[in-house]
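A single chain, nothing else alongside it, follows as structure tokens in the form predicted alone.
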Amino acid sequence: MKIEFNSGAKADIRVIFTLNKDLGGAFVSDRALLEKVGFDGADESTALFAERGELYVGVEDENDPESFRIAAAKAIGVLKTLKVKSASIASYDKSGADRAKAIAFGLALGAYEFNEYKSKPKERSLEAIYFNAENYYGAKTDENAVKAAIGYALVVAEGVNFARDLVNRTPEDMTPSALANEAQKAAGEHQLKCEIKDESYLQQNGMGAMLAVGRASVNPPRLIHLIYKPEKAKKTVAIVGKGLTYDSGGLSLKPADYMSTMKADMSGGAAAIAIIKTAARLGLNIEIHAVIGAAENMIGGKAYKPDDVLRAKNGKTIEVKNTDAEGRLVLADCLCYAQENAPELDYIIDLATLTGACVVALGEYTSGVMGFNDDLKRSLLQSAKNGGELAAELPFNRHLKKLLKSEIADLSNCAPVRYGGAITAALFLSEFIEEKNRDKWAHLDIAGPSFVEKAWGVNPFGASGAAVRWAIDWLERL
């Protein structure tokens, strides 16, 4: 579906934001019909007038970009079950276009549809949307501004829905060889330098936490290494990602019920892909290092096993006392290579869906952030809210990391109580960042918004594309 600016262009439909819940704004042809209707203009509110040609969809606080998102999103959402070819939107801009760009992120992500695994796909009629020069404001708009915006938007949103797309695949198809060959995909169409490293690279090299992740299954683990180096770079980033391509729990093993969506175990991985690859098309000045830890976490005789002592590829030693957490494993091992193989950094950040407790505390909309550096977790949360995805930081305290003790390893790989358990998770991982990049660090949790079994705000059913939104707002500022 072609999204653009095109000041002439003729449309079956017209789209109108009601602003701050005004039925007497601008465009607003007849008050009383949408009163009458029950429209409000409350945010996800819409009335639709298909004789008129007109769709009217409510943006509660015009000042909130999200609004636009979310409305844009729900505009779409019913502008597919119509048999209508185009619609228009004017512009909602008094200056600039970040109204434009909120607006094209979010029908870029509200159209979103997975249907590789439909015999029979819904056919849509919906072919187009204009964005035209008339201003809400009556001011003159700024076309070139706003057809910036919207590439910016629709490159991003590529990205976002390139992660969905790798989450929602089946763990039968979406196995770590399969994850590491989409890598390898995306290096050559962005000229990314990739390195795959397979099980053999992983035992020469004293990576024993992430080899006895991924032993007991028939498909064998497989680190990722992508980087994109621009000439000149300001800052050096390696952003860690969790590649659980299907969690069982391993011997430790999920109830049935828990077990139905662990195909999105990898939603970290898939995220540090998109992200990299939509930081090369925007050309932004920053070198990263996108590192993914690709493993199935299975059962059988050779799987690795509660009480094994398992040593990581910085020598620490860990005792194993439950197989289903096994992602900070793969993590360890990932950032001791990042750390080892990315020069220079200036930071680390790492993706996981890593732990349920997150979930707990936080809901299943809102990712943890957690790390030693009160700046670096401050400019994360901005960016989130920048990006349009939800985050709040989890403190570390010195009485939760004793939980990680040992009594024959140098540490646990679980507290032995549940509470606390997203931020004794992030202490775990403390424990594999060299003291020098202790304030260079953060960790982000995205266990609760990364798939979802409904609708919500611009997220269709299943994979939202968690932090690449996020993550790209957060590089561009540095």
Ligand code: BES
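We call the rigid core the largest set of C-alpha positions that still match within 1.5 Å between the two forms. It should be emphasised that the depicted structure is a prediction, and the values quoted were computed from it without experimental measurement. Positions refer to the first chain, counted from 1. Compared with the form predicted in complex with the named molecule:
A movement of the C-alpha atom of F49 falling short of 2 angstroms is seen between the two forms when the two forms are aligned on their rigid core.
Once the rigid core is used as the reference frame, the Cα position of L411 differs between the two forms by less than 2 Å.
After superposing the rigid core, the Cα of S29 is displaced by 2 Å or more between the two forms.
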Given for the second form:
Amino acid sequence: MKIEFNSGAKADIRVIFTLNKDLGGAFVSDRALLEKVGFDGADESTALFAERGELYVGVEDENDPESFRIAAAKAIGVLKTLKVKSASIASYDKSGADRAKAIAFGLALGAYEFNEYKSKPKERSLEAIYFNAENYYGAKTDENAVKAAIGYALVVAEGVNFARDLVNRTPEDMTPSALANEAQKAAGEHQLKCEIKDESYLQQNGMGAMLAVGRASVNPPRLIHLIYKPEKAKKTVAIVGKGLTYDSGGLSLKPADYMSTMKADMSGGAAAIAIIKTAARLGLNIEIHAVIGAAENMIGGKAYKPDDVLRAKNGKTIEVKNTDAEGRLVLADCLCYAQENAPELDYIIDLATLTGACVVALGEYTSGVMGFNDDLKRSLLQSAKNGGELAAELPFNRHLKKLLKSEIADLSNCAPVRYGGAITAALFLSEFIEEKNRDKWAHLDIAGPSFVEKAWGVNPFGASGAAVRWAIDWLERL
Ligand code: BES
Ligand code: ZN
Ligand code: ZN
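Would you mind giving the form predicted in complex with the named molecule, to go alongside the form predicted alone above?
Entire complex below, previous chain first.
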């Protein structure tokens, strides 16, 4: 579907946003009609007057971009069920083009459908949405600013939708090597360097933790290293993604109800690929190393076991208490790899669907932010907000750290108590961050928002592409 600025285009239907609960923005002649159908102007409310060619959509708070994004997503949800080919949207910008950006994001993210496994996808008539120069505020629309804002939103939204596509695919189709192929394809399209490391590399380089996790699977693990290196980069950043293409729990097997949706345990890895690809498309002036640990956590005769002791790339030994705490094992080796194989780094951000505890703490829609550096965490929280994602800090403390002690190895892979599980997982990861990099590292637990089994905000059922908009905003501001 086409989304563009085109002031002259004729459209079958116009989308009209009301800008508060008093229905600001509604045509005077429509007000009585809107009241009659009980349209209250709240977020997510719509009123369709098909014969007039009007779709009203509520924007509860005109100063909140999220209100606009959600309204636009809601609008496209209605539009795509209609038998119309085109729709138009006026400009709602007082100054700049922030609202055009928010609306374009809402449209592009809300229009996403995943039909790969449907033998008969629903037929859609809608072909184009045109922004026009009509301005609700009577101001002159800055066409170039609006065009640029729409263009930016579409590139970033394509990145989000790319991550969604990777995650929504079945675990049978999206194995570690299939994910590596996707990374290679992205590299080819956007002039990135791409290195794929197989089991023998992992073996030769002492990555015993990641190897153990992938050992029982018929689909062997892959470490994916993508590099975006613009000339004269201002900063160098590693983005390390958890890419569990399936997490059955391993021998500490998940109960059936918790196992389904675990194809989404590669969301951090998918986001990392989407982020580097989008950063390259935008031409950001930051050198980026995306390191993805792709593996499948399965059961079988070769499976790693609770009671095993593994040796990670930095030489630390890990007692396995629970094979379902596998993401941190894969990340341990990948964090070491990133610190050894990327040049001097300014930041190391890892993205992972790491713990159910994070979802318990913050709810399904919010990611957890952890690390030692308060300024870094603050900038990440701000970027989550700018990007339209929800995030909150989960604080470390010395008492939780003690819970990772092991009697027989350097540390154990999970704490003996469930409480504070998101934080103890992050503290485990911190053991694989070199002392000199402590303040450069942050961990984002995206277990909640990555995959939700219902539509929410600008996200349809399933994969949301969590952390892509967030990280792009953060990288842009470095
Ligand atoms: N992939 C899961 C975490 C998860 C849970 C992601 C729910 C998305 C939604 C992770 O590997 C896991 O199983 N973690 C365990 C850790 C525990 C064994 C210490 C958990 O959270 O229960
Ligand atoms: Zn697990
Ligand atoms: Zn997992």
